[in-house]
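Single chain ahead, written as structure tokens, the form predicted on its own.
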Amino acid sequence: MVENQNIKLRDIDNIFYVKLNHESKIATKNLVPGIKAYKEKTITITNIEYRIWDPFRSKLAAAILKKLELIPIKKKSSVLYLGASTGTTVSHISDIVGTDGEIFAVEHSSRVARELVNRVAIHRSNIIPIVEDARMPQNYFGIYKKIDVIYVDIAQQNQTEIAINNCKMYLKDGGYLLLVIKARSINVSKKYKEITEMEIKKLKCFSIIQKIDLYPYDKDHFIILAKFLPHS
């Protein structure tokens, strides 16, 4: 743990920016002070701890530092994240959206679900596994509303198709999809930009605000930032 380090708060709520060893990094203001969720390096300013977000880890936080210009996920949002894996990238959403938000956190496998369970959804109570199949979207449980978000970080060949029944099922008109495009999933021989353009469009009730490039923290793969407009 590293202790008085300079913070500066960033425009958007729960997004930090952290000066540690004369190299900016953004953080989250851990929602359970003492608490790792993957061996994060943590600081202390006046008492509030904090949680360095990896972007080699995560690759929200590699848009982020990408100068993703829109963030949608803030304090007091629900969000749908289909990919939760282990709970890395989760975590620091389960900070950012606070005690009054809420994460679905769906994961296929359930030797990798026990993981998040037992290291992170345990000690925050936004956090709602979902053991399931993002491409079976009608068989989650416990989603009772209309979602702010949804982040689609799998491996599957025709994620975007998936990304967009699951959105069509649950988020709300005018909400936001985070989608990460994993080019070698999908092809293997064409170009990954070239890939990443097909992809964009078959997101037909969608509003393109932002492609990020996430080289050099993840090889061969865009996030997309999109509006669901489907009655437009």
The other form holds:
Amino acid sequence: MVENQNIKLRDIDNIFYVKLNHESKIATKNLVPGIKAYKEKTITITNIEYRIWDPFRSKLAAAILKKLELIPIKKKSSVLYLGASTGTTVSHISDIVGTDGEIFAVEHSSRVARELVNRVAIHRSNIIPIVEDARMPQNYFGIYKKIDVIYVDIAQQNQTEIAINNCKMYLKDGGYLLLVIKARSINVSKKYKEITEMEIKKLKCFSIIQKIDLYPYDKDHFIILAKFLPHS
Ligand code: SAM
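Shown: the form predicted on its own; wanted: the form predicted together with S-adenosylmethionine (SAM):
Let us now look at the entire complex, which starts with that chain.
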């Protein structure tokens, strides 16, 4: 932990830009001070603990650093997260949405989900772990309302179709999809930019706001931000 009065903070939608030794880093305010979700660095400024958000470990952090123009996840948002894994990104979203927001965190591997629960969700009451296959959204328990944002980060060949099916079932009209396109999971022989364009064409009931190449944080990955407009 570092105590440093010279750190500059800029608060945008509960995401903080921490200037430390001339290097700008993003961070979130720890909802559960003293408890880490992974081996992230923490900084305490005037008794508030911030968790440094590593863009090499989280594609959402990478997208923000690569100028994601609209961050749809805010204080009080409800988020359906597909591919929660052990909760690295989920934990930062939990900091952002705060105690009045919630994250339904879907992970199909029970071994991985156990780590998500034991390391992260147990300490954070706004995370609702769902051990299910994202290909079967009708099986989720506990989702009782339409959701503001769906975030998809799963290595499946038909990841875009899975994202669309989840949006049709749970996303609010006018809600946002953040879709990580993992080109290598879709097709190993085509160029990743070409694959991304093919996947974007499938998002017919969405308005595409932005597509971001996550290089150098992730190779062969794009993230798409799209608004759900099912009736247009
Ligand atoms: N988004 C995570 C983060 O930033 O912390 C990393 C996600 S990891 C790349 C992908 C995760 O998706 C894995 O934990 C995998 O088990 C899960 N996954 C893959 N296919 C899935 C499916 N059909 N349903 C639910 N989870 C799935």
